[in-house]
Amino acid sequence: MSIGLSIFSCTHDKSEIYKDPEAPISARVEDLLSRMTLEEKVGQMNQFVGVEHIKTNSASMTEEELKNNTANAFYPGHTEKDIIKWTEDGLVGSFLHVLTLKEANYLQSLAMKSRLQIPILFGIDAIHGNAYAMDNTVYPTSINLACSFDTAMAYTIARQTAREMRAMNMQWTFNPNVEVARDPRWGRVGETFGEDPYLVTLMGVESVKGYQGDFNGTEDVLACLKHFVAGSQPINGTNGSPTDISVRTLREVFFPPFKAGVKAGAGSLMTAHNELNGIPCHEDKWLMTDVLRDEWNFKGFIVSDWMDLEHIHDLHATAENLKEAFYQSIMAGMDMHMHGLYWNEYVTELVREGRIPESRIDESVRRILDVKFRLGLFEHPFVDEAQSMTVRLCDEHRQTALEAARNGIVLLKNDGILPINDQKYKKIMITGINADDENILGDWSAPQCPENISTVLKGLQQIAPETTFDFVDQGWDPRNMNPKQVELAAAKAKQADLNIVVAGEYMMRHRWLERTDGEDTDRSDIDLVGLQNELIQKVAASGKPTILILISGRPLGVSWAAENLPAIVEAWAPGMYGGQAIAEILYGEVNPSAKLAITIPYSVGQIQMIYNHKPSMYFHPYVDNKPSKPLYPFGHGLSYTTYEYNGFKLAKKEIAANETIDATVKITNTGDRDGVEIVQLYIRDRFSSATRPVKELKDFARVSLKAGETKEITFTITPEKLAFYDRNMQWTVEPGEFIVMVGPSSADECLMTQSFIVK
């Protein structure tokens, strides 16, 4: 293949500017665009699932099952042979659900047979590493990463993911997901960076930078900001259901991560499944054109989500037919269709009928071609299979996955039982659906080789080889637990020195219908599913100390455990080395440092439960003895050492609206272990023309402290951190008092306060 590439790049006709790698990209784009037929242009705007995906699902699914499935697809009335022919004819611009390098190279070879040899852009949901394909590094999920408050790690993971993707001839990740997650019933919480706009923004920006790099080489991939916008606060907690929220909330909460991602140079953006205030996002001109293009100056291309253009017609019913749906979406600003039939036919007709100007099609195709040139696909359409595994799963990437897992696991509760005393607890019973299962990888993970997965049981056996671990299997499916196995665990618990229950959700996509968490897996409750609570309570009834570990993508209201067990660890889905990292924390080899990036409510009845709520949120308390506070607040997380905050001061007591002010605090590690403390700074505008949250995260710092060490941390508060949309929706800093809070979590009792005046 390398010889063919050399011929392709060096012996082209000199008049074919688009084949000249030395020519400016803009000139290459215009030259190629001028050579394309209307059909070829429209084809560049269409994406299909891969041929192997089609073969598998056409053999196992019915057309009826296809209607509501958002993970698997085929095309009734068409076979993979039709897709092959369209690719050879240059009528396909992109593929998704291509999961092997062999297939990617094959499909690219088909595109090289086309008249203009425009390469394919391969997209994949590489959400926490390229985990949706086998034999890649599986990092902790995004919610884990957010709990580390480690923006540098976000960049590193994205950069390494890009390298592994390009080693598989994949160039476009449908990530980062920068939705602000404010409803734990929603199944996609785990692929977000949590509930705080500021934290989500910083994590999203670093991810974009990591994926795209210089955006001009063979180690870079195209980032995709998603899902625009507010699908993370659906009216009933289910993915794709309507969202009805004010423009103020959009601009204050949901827009900032997208706006910052655009400013960081994100090359693509995906619109949300839901309708927003009555208009499906996929045909919302205000979102796609007025805000994204005109207000934020977005230069990349916009892609639809899975079959959502079709849903403009068959679900939202704002278009009488599919052709009209395509028309409405394109004229609102859509650039690429994911995925399906009739696009090429109907869009070509719409242009020839004069309803869509060909110049509008050219706008979209320019954006798509620009990306393909930037990523070097015209010069490097293939990847050498023999070299692929020198990048994927390399030692450097594995070490990053382990370190990220260590930094993203939250110790929620510890009454002193942790770290485990291996001399005192020599016989440990371990049980639960997630005790020894690949589910530790999390959503958007393919089954991986067992030797590349450290489950909790494996991790414990590795870290404490002299301890006897008595494993009681509860299966992997929380909805179909065997009561006899629960009773067996209860009996074995009495014989142990210590018990560990590993509970939570099930997220693996290859058992799509059995999952309890993940994409399109939303719940009406946030309690543990099945017999898991019974298991915990019966094990604890043994009288022996019992530790709970949670593997999940969403916050779970484990109120009984919080009240009755001595220790709880929220591990989320910590990836391929999650078991080792959990064991290291349990045995004290790693001092936990993570803090919650999302609030954990007591129950579903508390929803919405967010830390940055408005002052009137709890003016009237619940009357059924349920607390008006969370089970665990945003920013909460324990350590094996202790930290003391003192000397909190502001550099000034009064500033002008355009000035900055420094806030300084001293942090001392008062324990006997080295540790990392995540220091959090919150601000409240005391009186304002429109109501403001009781507090908002405006800065944070990961501070490494040796035992006994003190460090002074300075935060600079800029006008941007004080500004908001006033009564007239003007972005401004209003005069008055601002309260500054510093501490280890968002809980009021944990915060030190000072205030200053803006003149």
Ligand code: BGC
Contents of the next structure:
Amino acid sequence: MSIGLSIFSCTHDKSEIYKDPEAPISARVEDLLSRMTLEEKVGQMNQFVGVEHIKTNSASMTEEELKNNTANAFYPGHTEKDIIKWTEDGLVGSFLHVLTLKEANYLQSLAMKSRLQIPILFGIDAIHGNAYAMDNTVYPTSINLACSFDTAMAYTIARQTAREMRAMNMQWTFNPNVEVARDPRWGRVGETFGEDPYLVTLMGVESVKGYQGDFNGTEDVLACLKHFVAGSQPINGTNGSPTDISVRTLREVFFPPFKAGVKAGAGSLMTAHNELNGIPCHEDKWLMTDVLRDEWNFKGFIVSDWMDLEHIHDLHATAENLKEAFYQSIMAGMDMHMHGLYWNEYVTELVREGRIPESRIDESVRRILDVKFRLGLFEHPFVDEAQSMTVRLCDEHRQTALEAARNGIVLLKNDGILPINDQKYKKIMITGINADDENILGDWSAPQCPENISTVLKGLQQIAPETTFDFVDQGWDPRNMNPKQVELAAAKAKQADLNIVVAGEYMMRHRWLERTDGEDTDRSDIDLVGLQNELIQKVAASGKPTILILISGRPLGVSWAAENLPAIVEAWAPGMYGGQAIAEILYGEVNPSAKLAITIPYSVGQIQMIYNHKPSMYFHPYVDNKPSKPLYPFGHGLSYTTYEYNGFKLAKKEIAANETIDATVKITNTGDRDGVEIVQLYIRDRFSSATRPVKELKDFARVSLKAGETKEITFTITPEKLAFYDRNMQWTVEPGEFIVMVGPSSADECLMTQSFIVK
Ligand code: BGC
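Return the form predicted together with the ligand of this protein as a structure block, the form predicted alone having already been given.
Below is the whole assembly, all chains and molecules, this chain first.
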């Protein structure tokens, strides 16, 4: 597909190397750079929010608010006219949150009026599909995807998202989020790949590859690894609060997905809101220059996050004013300012004053221009509106969204009531805030056309047309549930054969202040919000079987339900076909296979609760209520069939530190349904010079098995999987015993063990 309309054609002056598509990119970059004024260079390093937002806000806000409100007015004291003028003057390198192709083409046409006609790079948070804009495929969110352990699917989704983005003239996704999520209070868990560094790394790498393709054309987009780093273990669970984390933990847990993403060629990276060990990440030279550039050889550009350069001054207070904040950040390694005023003025001043060498600015501009050339923007700045919808929401992409949802929904508990027997249960009462709501799309999604959303109710009606579904509406807002509707559901539950409660969190960002989960929506509890527990308990009191479906971004400590209900499904935010996928699982048309990519604790007091903890974590267990165990462990997930593991063996008893060793296990599908089993391999270094986790996921396989079928799986354990940072922070394999565990979950009782010696 090539849906770009060419602009430069063949008419350029031959001396203008940068306009010559045949010239090497490095030559084009250097030629263009040599023609740019300092103002134009600094402008390339700046990004603004699209003008439509500003127009909308200008229409709804007072003069006074527009002047002073930085959250919604964006650029107090300025109007869209200023942005238009700056773009025409070539002083804007990028826009974000441009939500329509029409606006993207329009802004691009302004850039084409500028002296050098440098095209705009459009950035958007296409986190699970380009869902933030209308009429695009909405795939399941990352936490759901991670639970499928399906790295090939991560690639496919990213690839398709890239095509849909380019069909909207957007070329830069602020994804993948490769933070290792270690606190379920944090509202952004749903946009991560969970708590395990190995799984996050693989998912992140495949996403980068999918987005960027060969990073050389009109079907590729720029990926952005974010947020660097460690904001996923915030000190109090809230987004952007301080993190205080040892270099050892950074290197063992939080760095690996970023390092691997850089190695996979990610072209951009976003720094984190938080301070790390006393230094705001946005001005941390150690992170941005020493680690990223010097150690990992990162070639892309670094972008700041929303207002975080401003926050160096007005929040962290490590710079006395904004100009100083810009100075500190650029000198630490920053390349692009996400958005905000005064950048162009202050940064050009800093160069003219001799504080920032122009060569430092050139470095950043080179990196940004390089991306624009690679993505073909100079040749194809516009996209044809007529062709756009042939790509977006096409059948192939819809099918992927459905397939991914089927693979990412976790069956947490089943006493045998599932799959639903449609002969026995002919009248079903369905209720709960997520029973019939677009919230199934998840965070980072705009409301989409209802005909493109399969809610749980719709999915059930489609799959069981003979069954009567009695829907009791609880509204969408968990914090404002109507007690009368709860009573109504309780009464109707008695008349039903079976009840389904679809509970969880509210994540849609257009209701920013009302939602309970998502970015900047952190909680001091992980139980269900509002009257949801009461609803579940009252419905269950009917004496009729009651099933719980959860739609959420974060793990929820639903311990009452776990003890008292026969079945629980965690669907996360399964995207536009989520309802259909849930219904197919409930009725057994799809055999669930997903496994938890994150631990579900009983309660908030157990946090931090992760499976790969250090040996002394529960030396003195909690004395109150629950044991020092999770409600559901990492790796857990049920199926409608049963699997047996046999004959687990290692190929050798001893190896040298630079050798590999094979671990083999046989898995048999002992039930009567075909299925996919996610086989997990964990390793523990038994004695080590610095403490090691009790187990770490080091490999896994999605194995499809027909009923009765047996397959043998071999995992090759490489030195890389045994190495760690020793007492002197040297990356090494230490001699001694290693324990290898294989099984269907991280829980000790599910794992078979063997050990070997490294000589
Ligand atoms: C988020 C980023 C996001 C940016 C632009 C920030 O608030 O932290 O993840 O990419 O907004 O939408």
